[in-house]
Amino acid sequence: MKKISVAVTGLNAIDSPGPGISVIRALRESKVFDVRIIGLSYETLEPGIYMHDLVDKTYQVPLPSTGMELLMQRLAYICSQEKMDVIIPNFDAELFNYIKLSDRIKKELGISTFLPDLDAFEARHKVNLSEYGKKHGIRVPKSKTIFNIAELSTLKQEFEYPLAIKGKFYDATIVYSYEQAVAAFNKIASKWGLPIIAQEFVRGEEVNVTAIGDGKGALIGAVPMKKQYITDKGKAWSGISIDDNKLLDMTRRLMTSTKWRGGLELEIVKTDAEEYYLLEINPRFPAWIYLAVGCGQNHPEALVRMALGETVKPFTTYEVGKLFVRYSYDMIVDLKEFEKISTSGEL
């Protein structure tokens, strides 16, 4: 087996997780990589800090919102510590930076990436999802872009109660007066900012697709799954991988017609009249991807095949009827480590 060092984010396993400790978990059962991890984390309590049967140190990285000279600086310096083969970013508010970044990092760094191109990344964006959708030849909901709240008012003369109303990266509320639409307006506003989208609720089950895409218009692997419980906040904490051949032609149509390269997840709803509607493109591995690995599909391990020049054979069947259920337990963490990675930045 190679050895390789793979960065990773999002190693916030909490109720709202974030993709990392699913992807580090995928890449600990490569049958091709012996892969040691570096996580790069924004927060001081995220867990997976302190797991360290996954991961084998941590570094603190500025927040996306600081921007691109900032990260460039702290990866110069974790070079200088660590040798890093591939960086793996899993939020959708640091990709930007990472995407304009990647050349700089591949020749300044020697750190591979694999990464949708900006256009990609920028067309899918929930703001644009209508037009997408037209080009792309896929149902959406119908939605409008809000940039101040008094527009919230006229939503009314366009769309009927409940609606959805939605963070540019994160958080979606069902609403079912305009009360309730200010509420969540002013709620999701001030954690991601503006513009807000409201956008149709379209009644039906909801299913996902985990997706890799070469960047040439090849679907490398996709496993659909429905979701069996939901939080409150409206994350999976249970579900289970389905056959479904619409949804996968679905996915495979919108990687020849827009050539992704990297991780995606769908998500979509699927009507009694079995016509589906696509609700978001997340342009990253979701959460629930270690479940594409328990299916047989091991996503991450394709990416990282990917972005070290490998060319990789498309996954052409999955097993139907894999569960997965999250749960939560305690660690027991020594209080030098939380110390150690709040004052120097790194565990």
Given for the second form:
Amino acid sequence: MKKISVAVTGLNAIDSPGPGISVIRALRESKVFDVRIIGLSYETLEPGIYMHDLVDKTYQVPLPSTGMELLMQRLAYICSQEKMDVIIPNFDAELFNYIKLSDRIKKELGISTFLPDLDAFEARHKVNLSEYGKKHGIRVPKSKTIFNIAELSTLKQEFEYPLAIKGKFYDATIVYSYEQAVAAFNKIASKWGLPIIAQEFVRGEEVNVTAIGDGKGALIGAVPMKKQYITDKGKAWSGISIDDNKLLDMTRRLMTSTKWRGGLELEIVKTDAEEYYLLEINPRFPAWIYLAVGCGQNHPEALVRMALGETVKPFTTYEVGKLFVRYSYDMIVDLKEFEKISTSGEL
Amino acid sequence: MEIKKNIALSDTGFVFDPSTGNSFSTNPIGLEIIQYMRQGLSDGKIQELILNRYEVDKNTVEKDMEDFMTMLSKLKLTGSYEKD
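Please move on to the form predicted in complex with its partner chain, as the form predicted on its own is already shown.
Following is the full complex, with the preceding chain placed first.
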């Protein structure tokens, strides 16, 4: 097996989990790579930092809001300590920086990425989703981008309650009245900033697809999943792989028309009338990506292979009726470890 | 009424619909009826078989079968499976 080193973000395996740990588990099960995992963390209590059976070494990296230069400097430092072949960023909020820097990261540091181009990344943004749906022939719930709390009072002219109030990166709340909409606006805006998106609430079953594209229009792999247990944060705590050709066709069409490069997750509502509404496109692997591995499609491994310039044949099958059941687990961590990551930014 | 062709049915009465991810449990009689449906038997033929196998009157079988079929339909376990 080929020895490589892969840096991964999203080590926050918490109640609203980042995908990092699932991506790492997938890479650990690779049949073609023997991986050394470099964790890239933002906070000192991201559980992945302390999961030494999964993560070989962790380095803190600067928050995305501090800009690209600081990130480049930090990556250059890490490169002076570690060989890194590929970086897989797993947070929506950091992707802009990584996409913009991908050429420099490759040229100056020799690290490969496999990310969508900036146009594809921006086009699928929540604030652009209505246009996106029209362009690609996909039903999208009616939505409006709100920059000012005063605009909330005009919503009743265009929408009926309930509505989904969403942050530009994360968070969504279903509101049933103007008063609830104001509260949700304030809560989400204070956490994630503006704009806020007000979206028509579509009743139905939540289904998701995790998929990976080769950047040339081909769908390399896709596994649809129905959420079976949803937390109060709207996260799937268990789910099951399903056989839904309409979902797969929708995914294939999107990959062809957008030439998506890398992993993504489609969040979809299926109504009783069997209509599919695209709620969101997350531009990276979901936290439940390990289910795809369990179903026979190792998407993170495929991504690393493509990042390293290999041609990957599309997966043609996956196992239907496989469940994931998430759990929480208390690790006992020595104070020395917490001290080390807190003071030196490395562990 | 037709049962969806792609549903998975175990001997214990566990029913899994792979197109929705939904799963259900049925009792032995329900299991037997679904197995007959999968063989393509008509509702009348299934009622006849149940009447012959169990000590039950015709009215009860008709009523219970109707209730069961309504439930299968509500759970979207009936109808043809669209492959494309």
